[in-house]
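First, one chain by itself in structure tokens, the form predicted alone.
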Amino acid sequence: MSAGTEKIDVTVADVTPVNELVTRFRFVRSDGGPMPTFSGGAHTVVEMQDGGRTRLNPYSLMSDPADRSGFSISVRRDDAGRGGSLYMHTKVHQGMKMVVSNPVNLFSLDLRARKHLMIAGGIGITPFMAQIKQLTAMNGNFELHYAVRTAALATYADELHATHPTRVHIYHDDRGEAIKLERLLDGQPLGTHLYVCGPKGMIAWVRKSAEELGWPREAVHHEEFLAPASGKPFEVKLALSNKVIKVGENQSLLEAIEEAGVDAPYLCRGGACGQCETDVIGYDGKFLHNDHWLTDDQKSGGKKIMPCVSRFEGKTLVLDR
């Protein structure tokens, strides 16, 4: 692991199926010591040794930030994904030794807020689990609106509603239930902060609606870890390292750089934090920008790339690495 994401040797303490798609994993330190502190909204990067390949995937921490005995994450199985979630579901077992990173928080609560309005979709509920525990401990004011496909796939919905019946509202797609977003956003008291985590379409919908209703940009928070896209293999020259590397069809540019033994910074590996932003020295071809960090001008300017999620098609790409 790299650039501020120091690793922790852990043992898998529990593997708990939550529903047909989601499984919860609990990690404890292999040396028996306490886990590092974190705040609600933080994530950890889990290292997976999958045959001859190392996978590094970020997952939101959902356990109580006050509990330093272990970290808990929930992983949704994606049969059409790149393999990380399938590895977690099929290879990870109780007692297994693994490696995770120190927590990093790119989705923290703004504790100046008078109220915290949370909107979640699907597995996007996980960071809110820790945030709600944190706010409950400090008697914070919060309200959660959680959209799910079906009751059977409503991850932690029953638990949340039972614990906070007046604060948690569940919407089932198969019952035709939907969040009345405009009414919800328009009726909040001054000093409310808005948080959204879930599918890309939901995040865009909530952010656009908030902007149109005049919400201050600094009061709207979102988190979305993008999975690296597959694509045509391509070749890259690393100018500082004097190496030429090949990026495979199902490999990210960041993974290829790391495989070549070149250190590259990262925090989220999902196009959100900006830590792996890399200067482009030269190119002949086109960029496939998949991040939501670079501005439109930066993407069209051909001077920057986010190697964690973006790709390239063409003859030549030279990076300042």
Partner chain sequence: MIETTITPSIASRPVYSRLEPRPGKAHLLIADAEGAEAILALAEVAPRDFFAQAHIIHIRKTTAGTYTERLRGLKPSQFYSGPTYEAAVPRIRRTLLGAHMGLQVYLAGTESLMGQAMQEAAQAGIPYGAIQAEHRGSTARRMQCVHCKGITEDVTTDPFVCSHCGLHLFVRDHYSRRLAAFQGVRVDAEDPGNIPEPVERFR
The other form holds:
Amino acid sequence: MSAGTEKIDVTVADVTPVNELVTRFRFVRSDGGPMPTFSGGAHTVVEMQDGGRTRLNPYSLMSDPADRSGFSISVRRDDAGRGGSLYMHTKVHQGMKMVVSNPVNLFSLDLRARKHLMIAGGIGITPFMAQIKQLTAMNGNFELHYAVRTAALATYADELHATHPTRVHIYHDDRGEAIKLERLLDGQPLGTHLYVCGPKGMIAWVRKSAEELGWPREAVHHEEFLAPASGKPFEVKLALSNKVIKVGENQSLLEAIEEAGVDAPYLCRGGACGQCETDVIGYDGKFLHNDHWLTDDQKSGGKKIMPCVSRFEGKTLVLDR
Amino acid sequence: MIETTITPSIASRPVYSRLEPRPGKAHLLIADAEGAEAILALAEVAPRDFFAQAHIIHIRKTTAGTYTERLRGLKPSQFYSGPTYEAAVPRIRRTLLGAHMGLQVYLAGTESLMGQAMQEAAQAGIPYGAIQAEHRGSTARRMQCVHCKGITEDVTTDPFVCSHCGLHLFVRDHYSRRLAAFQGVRVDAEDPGNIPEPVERFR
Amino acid sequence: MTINFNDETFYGDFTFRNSPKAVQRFPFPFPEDSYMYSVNLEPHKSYRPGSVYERTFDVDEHYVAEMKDRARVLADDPLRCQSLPHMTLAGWDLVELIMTAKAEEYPDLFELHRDGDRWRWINRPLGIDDTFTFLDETTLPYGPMEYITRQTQGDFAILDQRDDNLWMDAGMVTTQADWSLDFDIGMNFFEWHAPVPKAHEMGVFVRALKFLLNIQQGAPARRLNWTMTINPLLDTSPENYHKWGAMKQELTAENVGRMMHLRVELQTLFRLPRSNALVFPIRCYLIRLEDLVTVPKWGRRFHRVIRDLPVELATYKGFVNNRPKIVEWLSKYDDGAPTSPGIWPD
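Return the structure block for the form predicted in complex with the partner chain; the form predicted alone was the one displayed.
Full assembly next; the chain just shown is listed first.
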């Protein structure tokens, strides 16, 4: 059973450029009904019909979970990417009909925490927007440290700081301001949970520092939407469905399977959650494992692949789909 | 000293392993009786500055002064040697209250000590998975009577008598971390009065 | 639609009875002549009008009596309903889920009026008319989970999803098949299933957990589980085992049909939106064997299932000692004829 089978027909209510790189999109239900509520940190998977090819991209919900009138997401334009953000910025306009998934949460708050310590980098601010609104409504204890490149690109920083002046700290890279991570992680009360969302390098830095300072794994949460890597096209045989598919250069294996009309489970579409794990029946070639899910043994074992982000090079690959 | 004789069984039955030094800003080590041996073994592989940031709490029980000087000799920044777990609880709670993220917790000794100390640490906000536990010494069990909810300490036979309600209970391996106890269920529920001869299973 | 609610007991004098309609719609769980554990989860979609699978939360003739029995069990032992502090939000999610479903599917019995956060809930069968503020537990007589589950048939476990695992951090458990909420609350998925024999080695729980972690908002799932009970006793808890355990000795070759009951759990799973938790309702249906065998296919099949069940399962399900008597009695209803696949009567 695929995730995202529960879809919502929406109309684009607003397209608002926030700054030079980031645009906010607001979706309302096309039938006028209330949106489902959700837990802060959840994302929605937006379906894009881009010149005959269907893309499914996850975006964090940044709107207030208690606001049932619509969903808001913010997308950072990445010209060098696979085209999803470009599509959003150039093709999506007010009034357009689209399809989004029910909210899915792989980055939820641990409600047992005495304190929620949040570290955001760039567009990684979006899931925290919703979490902060949720925590504020429940008198929760949070603290946000938000690293931005410049004031002009400090998406939502002014609004956050104005609403929560003592809890929100902004660090402008062009002013030489940087998060003093070791000092920040020192002296936090027991029962603090740490959340990080931002570029890959920042996440790795925060997780490694926390581990070295003795923070338990269970208290450190992160979310990173890995974009599927591009690569040489390759051919795959789907044994169960008896089909042969070609995976394009800028297309993920999962997308190619879906394009062939074969139902494959997925959830995060970013190599982290394990739901799309697929058995390999046979192969002659080399795997390019780009996920964070399989163990090293599994990656070298040649019996499994995560089609959402990983690729293959070689003569044949036969999958159990 | 012999190490643990506890073997894994069902999924809820805790498993224990050797303590190892982990990176952290402070280290809290709590042990009872022969659990001190686990701390002494840890000291042989710990980095040089480990004990300068360590707080050792040792509950002597019947081992009297056997370990006190050797533990003190590790030169921990704080040291407590006390007679029983109950007497140590206020100190454990106060320590956890003042602690911060980056505290590593190491438990060693009987399951009863480790289970109860784990309750205190979890209550203070430390995830269970982050707490190390090495079994040493007695395998006597802390049992909860599922009928009256009373806890019977130091159970060595199966079946045993609930120290609260007097029912004869058989010993299950099903364990609750929240209660720090194994489950005891009436042994003659289906055939009242038919109580098997108790067998010594733990020491 | 009107339902005639039975005035019956599940305790003491055991006046519980299934009407012929209830017997016909009983959720017989065996699609084939033998049984072994499996994940057997399917989408919880509505089908077969009139069946137990039609509604989100099935309400039947036993509703009022079951709620009375629950109140009795809770008065005797309040520890059957517990909620760890961080689970209150999930309790509210459950209030919304049950109230909206029942008001929509049984409009003659339940009504929900919402004005922003001011909600008015009317439960006609139980004579309840309460107004409260959603998300403010000081405006309800009980915590939200306890409030709504005192009005809904079946047990409820609410599972917090953390660390790639599920944690049973809240529950209302008064009709369970022999497990203790007070003992198991706080355990994770593998731990609370620890006592189940064979299933762990079979990898059933690893596969099941992966599926459960993936359950999405708007896409609930369901499965069936089963055991047997002497007398229509809903409260077969370990806490009271010393009170009901001895009933097993009262079974004789003559009274099997009357005393022995098949007990089926219709288990459903819903993702809760605000808390991201999973709620696991466990709805218990009972049928006396002498009523069960009035459906010829079920009589034949059940005989074969019980006769051939592996001994570890019969032991774990608590009827291994009485199995010979039960099989002997059931054999009268099995002429060896072939049975059609699937659970429905022919």
